[in-house]
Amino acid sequence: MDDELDALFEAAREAAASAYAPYSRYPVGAALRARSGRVHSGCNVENAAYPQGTCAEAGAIAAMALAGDREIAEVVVFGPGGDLATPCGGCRQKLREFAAPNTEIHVADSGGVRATFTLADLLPHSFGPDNLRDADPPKGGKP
């Protein structure tokens, strides 16, 4: 790995120690470059109401836009051993509202990054705020 890439996993790494995963007992960190160089991270959160529980690229995304950045340039999710902690469906699309298709997607565990995949790759043909760009604004209604 590189020193930008060993940067974000153990940011990603020491996101996941942090975790607070009493239920799934399934510790997730992540970690993300923004195009600034500034690195941020999260962790999942869970909650005893399942469904009200936050993923680990939620918190990262958070941390993100709080410190003012608005483009993700490279990710790290860290997860257990094992299967590979791909994020979920919803984060994918989180990830895409900041981040072009081609940004890379690091998947790693304690063995260190065990895959990469893009953002195309995880959400093809993907909706996002491109999308929205030259769209006519609705008719009729409440603006």
The other form holds:
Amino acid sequence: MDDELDALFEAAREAAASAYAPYSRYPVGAALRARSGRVHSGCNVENAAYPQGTCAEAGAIAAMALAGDREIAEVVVFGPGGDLATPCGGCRQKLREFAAPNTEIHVADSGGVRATFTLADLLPHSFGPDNLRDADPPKGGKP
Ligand code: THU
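Please give the corresponding structure for the form predicted in complex with tetrahydrodeoxyuridine (THU), as opposed to the form predicted alone shown earlier.
So here's everything in the complex, that chain up top.
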């Protein structure tokens, strides 16, 4: 691993240690390196009302936005092992907002990075900000 990826891996591993996952017992940490070079991380935070739980990626994206960054350069998602902790569908879309199709998303566990995907691998033909920008202006219809 290069030094930058190593640092991102460590940030994701540390974040997973703060996960609040009493229901699934599946702690996850996510770390994003922004274009600025800064690293932002988050963990999953579950809830007794199960659907209100949030994923690690969502926490990391919120931290990134709060810090003023808007472009994701690289991602590590750290899970507890076994099958890969690949981002869920909703998180793929959340990442899509701030990442490019070729942005790398590494999936890791305590053994290190297990797999690397691009965002386009995980979310082909995605819908993002450009789709809205490039749309034809609405014809008729009430606002
Ligand atoms: N989870 C994440 O935080 N990120 C992922 O990429 C996959 C799943 C969380 C949601 C839930 O708290 C737990 O893992 C089990 O699904």
